[in-house]
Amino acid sequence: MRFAVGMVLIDAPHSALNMLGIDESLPDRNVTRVKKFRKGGKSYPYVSPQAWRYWWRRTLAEQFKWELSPLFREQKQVFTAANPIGYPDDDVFGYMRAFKKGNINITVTRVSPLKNTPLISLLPDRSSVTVDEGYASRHEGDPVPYSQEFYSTVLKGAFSLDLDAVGRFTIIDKAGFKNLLREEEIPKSLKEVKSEYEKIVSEAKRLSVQMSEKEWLMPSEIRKKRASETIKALRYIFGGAKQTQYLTDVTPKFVVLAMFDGGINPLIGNIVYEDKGGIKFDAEALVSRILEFKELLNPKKVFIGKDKGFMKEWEEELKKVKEALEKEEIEVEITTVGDAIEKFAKEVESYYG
Amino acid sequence: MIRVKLKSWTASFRYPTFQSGYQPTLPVPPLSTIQGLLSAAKGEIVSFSEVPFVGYVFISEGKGVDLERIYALGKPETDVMKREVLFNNTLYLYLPDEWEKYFRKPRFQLLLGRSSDIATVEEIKQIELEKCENVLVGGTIVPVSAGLPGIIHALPVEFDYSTVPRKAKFVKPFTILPFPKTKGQKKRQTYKGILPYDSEIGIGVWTYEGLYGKV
């Protein structure tokens, strides 16, 4: 069991990456708001976890030529192919395909090996959000006023990828663990399902997937490719609303990456925090979080990537992290974001031998 | 016993009776969420019948509303649903000592709700709770028989994972008690009987022992 985990910061100097829609509580109904969490008297803009995931999935398709699982619509529902052999995104992002006809229930579900938090603003709205007053006009007739919120902040996010689960499909009769069907349980009357399934099986045989009664295991080369590309995509990630007007680069400007032999992500915490309208980095917090789980850290390496132009004053603090952790025999690589992600992806690859 | 402190940026606990456009979150997790956490940590489905006692206290600092695109039954076009999400959360779990090894090295990712609600183990410590009378309770659910005022709701205790999709195995009414913050809440949420008391957080811990061997 091993988990590749990370914490990222996305610089959003003028952005509205995920909108809530029109504020219906106002009489004018012409203010479009960004999404926010409330805490005490303050609010914090954020981007939905599903939005970040969507960008991630699209980036894998565009940059790594992943063939995305198609959406099928049956009378009442829509779902992906639920074919993790043929479609890498079904493997990494999980699925649920509920299937019931008459009394026959052949539902398959897969818990997503990749989990991610939302992207949450470090600054509260009063020091990051503004309302832009706009007018729609084309020189003819009266201009139409409208208002739209946008923010200037740094967003924090975290993720965890279960390396053991990538390319490993269980066929256990438990919710979340029944990733695939057994051939014999598909009734003859469901010809389409049967032939669809036969295709999956023959594809699995072609790829020399190890197929036992309770589990299918893809060849390690494929698992390696899927897992490492998922990590590498972070470097190129793109997406978000209002890009025409704000053109936000959503690639991370700061990353901390590590692998642990346990389903934990110690990087979810207050390693970066707000202080009087500024964003600070807490070297001690990072060191203590890593040391707390030192025995699970495997390999004993932490990758920290920072864009040169982002938070110059953190460089001294990062040196302290390196010193403190290297005293405990944990290697710390401080480099650019792209390099940190590439090196980390190499470590991920080595897990698969 | 041990106390496991979990933290997460977000959390969401499904309100069982809501089905339509708006999905509110319960202010505290139901027991079935605790079952899920124990199962993720151990790496296999855990039943409360195997756990001699369990108690929990959940504290959330805030809330927000998220939008989600959904594919509704019987409608060809997609819909947008509103979902409440809790923000900056802490969950304390009170468990028998043998659980330390599972929470030191959880088999799966720990989640406080959905897959985006990733939690982190911040601390695991040995703790002795003193039994006290007239203690404040909250951040948890208590049986209706406790006689404390609050919203009463039928909540799942445990899920049966042997069917796909899973089914609630055991549903019971509980009083939902958010972590007391205001004076009024503190006054209402004082339990007259005797309860283990966590003096560090200043809260009584409702401990479920009756589920052992029974669920």
Contents of the next structure:
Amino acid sequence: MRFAVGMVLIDAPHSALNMLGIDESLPDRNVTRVKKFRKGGKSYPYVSPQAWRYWWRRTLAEQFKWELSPLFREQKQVFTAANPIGYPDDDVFGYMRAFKKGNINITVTRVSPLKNTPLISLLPDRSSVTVDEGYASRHEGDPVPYSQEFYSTVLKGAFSLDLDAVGRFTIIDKAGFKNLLREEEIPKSLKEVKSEYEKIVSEAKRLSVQMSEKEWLMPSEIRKKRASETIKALRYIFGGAKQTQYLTDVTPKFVVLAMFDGGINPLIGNIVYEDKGGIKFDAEALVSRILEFKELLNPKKVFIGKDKGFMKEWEEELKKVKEALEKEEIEVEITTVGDAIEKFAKEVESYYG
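Same protein, different form: I have the form predicted in complex with the partner chain, so give me the form predicted on its own.
Only a single chain is listed, so you will not see partners or other molecules.
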């Protein structure tokens, strides 16, 4: 089991990328808040993990022409087609779907191979959030006052992509691992479900998917394409709320990328941190985290990408990382963000042969 893991920083100099909505506790109800969470007595703005995933999904559709799984709504639930053969986003982002009719209820679920954190501000709200006082005045009559929060900060996020799970679908009676149904368990009364299943089987045969009783495995070329494009999409990722008024480039300005056996992501720790209102890079912490799991680093390579204009003072620290890790026979490539992502995607491709 091997994971492609990463840590990213997004520069958000004047942004409101994921809003909580109107503050209902205020009598005039005209203040729109950003999302925040509390930690150690401080509050930090954040972008929810589902928002980041939504951006990622849309980028894959726009930049890599992924045909996204259609959405269906049933009462208060929304679900996708749950067809990982036909739709790559069902494969990479996972799903849960219940097929119901009367007393019949059969469910398929898939643990997402792509896992990600929220995007969390490195600066607490007291030193990053401000309130814009505005007035709506395009109508006749008195202007209507309103207020909305926005922030100036750097957002940190991390992800792990389970390379073994991409293009591999299990049929085990266990939550998260019953990715597909068996033909014999679909009741005759669920004609639409049976029809969907037959289409999935037909498509799988056309693509030469290896199908056994408990597992289906897509051809290596398809798995390679899906995994590498998921990584490459980071380079072009776009999205976020309030872009009309607070235009923000959400592509990463700093990335650290590597591959580890097992499910760990050592890059989630405090490699970057806030100190007296500034954002610092801890070279020793990064070196320590990599060496702590050196035996699981596979291949022995670390890719670091940084925009030239972002945190120029970190460049000397990055050289120290390279020197320290290369003494331990770990190759370190320090380059631009785009180049780091592309080279890392090639490493991901090589995993599939």
